[in-house]
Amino acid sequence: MHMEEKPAILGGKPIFEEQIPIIRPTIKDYATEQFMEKIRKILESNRVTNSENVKMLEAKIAEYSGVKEAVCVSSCTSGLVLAIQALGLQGKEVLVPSFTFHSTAHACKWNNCKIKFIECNEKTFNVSIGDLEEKITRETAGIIGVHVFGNPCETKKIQEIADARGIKIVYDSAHGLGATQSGKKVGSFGTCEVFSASPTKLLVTMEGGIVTTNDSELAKKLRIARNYGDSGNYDCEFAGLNARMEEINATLGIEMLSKINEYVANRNEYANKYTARLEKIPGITFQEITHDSTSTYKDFAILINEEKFGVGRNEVYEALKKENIASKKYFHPPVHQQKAYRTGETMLNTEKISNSVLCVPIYSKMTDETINGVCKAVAQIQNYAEEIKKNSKVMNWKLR
């Protein structure tokens, strides 16, 4: 007999009266008079794109990441598109993980690359080294790695594989600014790394991206590429994009960069609190962070084993919604099963994780009340799993 209240999905009172969002950016913290004065000066200068603040952000990101160069662009996706182009990977075979946000593949598609999807490691969610080695051919020219949810890839092994074959590595580091591996900041691995600074990330430039690299020639090409391929003499060297970053965006990035280490530390603290509470619940496991790595925890993911938990991921998603808790099936479906890329192949690890993963709320600033409420909700759902499962058959949640 259950001694606690029923979950809201079964008629109980919701744990939260108001919606708990999956993300809560810290952007509003920077709406100060001092910051507004900086915006006013930018507008008065009439120099609103690719000027002094963009250069300053590039210098600060390069220093923070421990690299020679950082190039600001309009988005992580445009940065990936231009990096793949600048590295001469257009039309060539590239290996891309399927367990990623679809823009990783989009950047390759826009470059007419021959995409070959690779499996993920079922523990870390990152590139499977075994599948990577198995799928490399003489035709392979590039590897796209992804630091999933801010958890660094096995960069040393990937580099060894690439170096042995003369292959370029581009990391989609959208989630990774502030992560570390073996004492080095993410941003310094591979041929280049591309960060996102959109509103869902730890560092925000409203919209924007940053490419980091130790290859000065590549950085030079990227600066030309983001300006249509025009180096400044109106005689285009190649077909680039308008992928410049605005000065106001860069100014917000400069402000937030000073807090990035604090945000990473906070999220690791919150992740530890979640883990301590949720690991006691049958059927809940977590993304593995290797001993030499620090994740940004841009997202906090739990895996739900339906057999042990009592209901599946989709039922938990619907039940949390009734508790006014937003969650996300991230990434579902995996890219190789999406309409734009459907291959018909089976990728066991990727599909298993995609069908059982659920990201719960995590922010750069978060209260214990929120964390405890989410954990309480998950525990209640598991305690009433049998009853919820009966209801799920009526509601047909699994088709959603």
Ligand SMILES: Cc1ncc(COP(=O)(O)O)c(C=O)c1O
Given for the second form:
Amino acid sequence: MHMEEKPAILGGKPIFEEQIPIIRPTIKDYATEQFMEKIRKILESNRVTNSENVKMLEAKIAEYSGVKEAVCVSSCTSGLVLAIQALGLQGKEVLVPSFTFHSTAHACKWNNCKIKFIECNEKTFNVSIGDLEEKITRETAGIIGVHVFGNPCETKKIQEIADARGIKIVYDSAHGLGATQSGKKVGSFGTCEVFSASPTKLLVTMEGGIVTTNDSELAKKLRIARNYGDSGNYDCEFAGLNARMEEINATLGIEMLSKINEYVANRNEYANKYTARLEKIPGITFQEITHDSTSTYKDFAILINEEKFGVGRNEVYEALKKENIASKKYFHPPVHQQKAYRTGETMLNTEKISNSVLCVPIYSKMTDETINGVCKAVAQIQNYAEEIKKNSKVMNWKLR
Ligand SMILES: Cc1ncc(COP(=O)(O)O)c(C=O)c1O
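Now that we've seen the form predicted on its own, could you pull up the form predicted together with the ligand?
Every chain and every other molecule in the complex is listed next, the one we just looked at coming first.
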């Protein structure tokens, strides 16, 4: 039975008059007089990079994450590159999930690692323990885990697998700052973890990344590595990068860290609201949060089962666009199918998730009106799925 209102893609009135973005950073909340004063002081000090504020952010992140060391870098990507290098994984076999942002793999490639792609768990979207166990060999030197959308990996199982073989674990924690597992903060798992603080994240340093670890030797190496590999005597022991963090960036990070728990709590509340409404719609399922864990919900993802919903993910994406709602096919295509990596292998779970996932708007602060509007749009699209399907076939035919 049809509801009264037609989806905009069939000529109805769009649910939102103005564009609803996929993300809405809280950065502008920090454009206060007090913050401008801090920037002025940094400029006046002439010490604009890798100085007092960077040290302070490192201390605060280490305390927050419950680890000995935090090392600020210029991005999560550079942090991953340097961590993989510092752990001696260059040229060696590493296991990397394919359902991730491409830069997880880039960091391995920059280290000439032999990348072996691993399937994702269909429910949590994180690395599949079964596939990890199957693909691991005597040659494997490293495992890269990704806490996808802020949902912590099965860290205990991964640690057991790694410990039994003396393998290093690097977590790409780009989405993970503020997540927890078994009462511990993400940031304290594996050999080290690497956060991103780019503008799409909960904690922003404009651009930036932070490596956390309990290994003080590793932290020492990373501090040299981010400074070209120069320990201060101009006689480099290895080739590093300029991957330092700027002082103004670090100041913003310090400010935002005080709000991170509030942001995580808000996002969990919004995710619960989304779930309560969307679970009633046939063909919609959700990322399952790992046992004993809290996600940051950096992204809120729905899976669309075309058979049950009536139309597929791509049609829903187009139909939401007409309602002025931005959504994101994320991560699509999976890394093993991207031009830079195309391996020709089939990864059934990963491809299935990648072809049916759609991230809908979620922010650190959002209104019920936005959540309700998005849910209403999805419900309407499902209600009119048959007509939308017919229409899209005609459109595709005309475009041919
Ligand atoms: C899973 C994952 N890893 C790495 C990165 C790269 O982070 P950065 O932009 O800080 O280098 C991102 C960026 O969004 C990401 O989503």
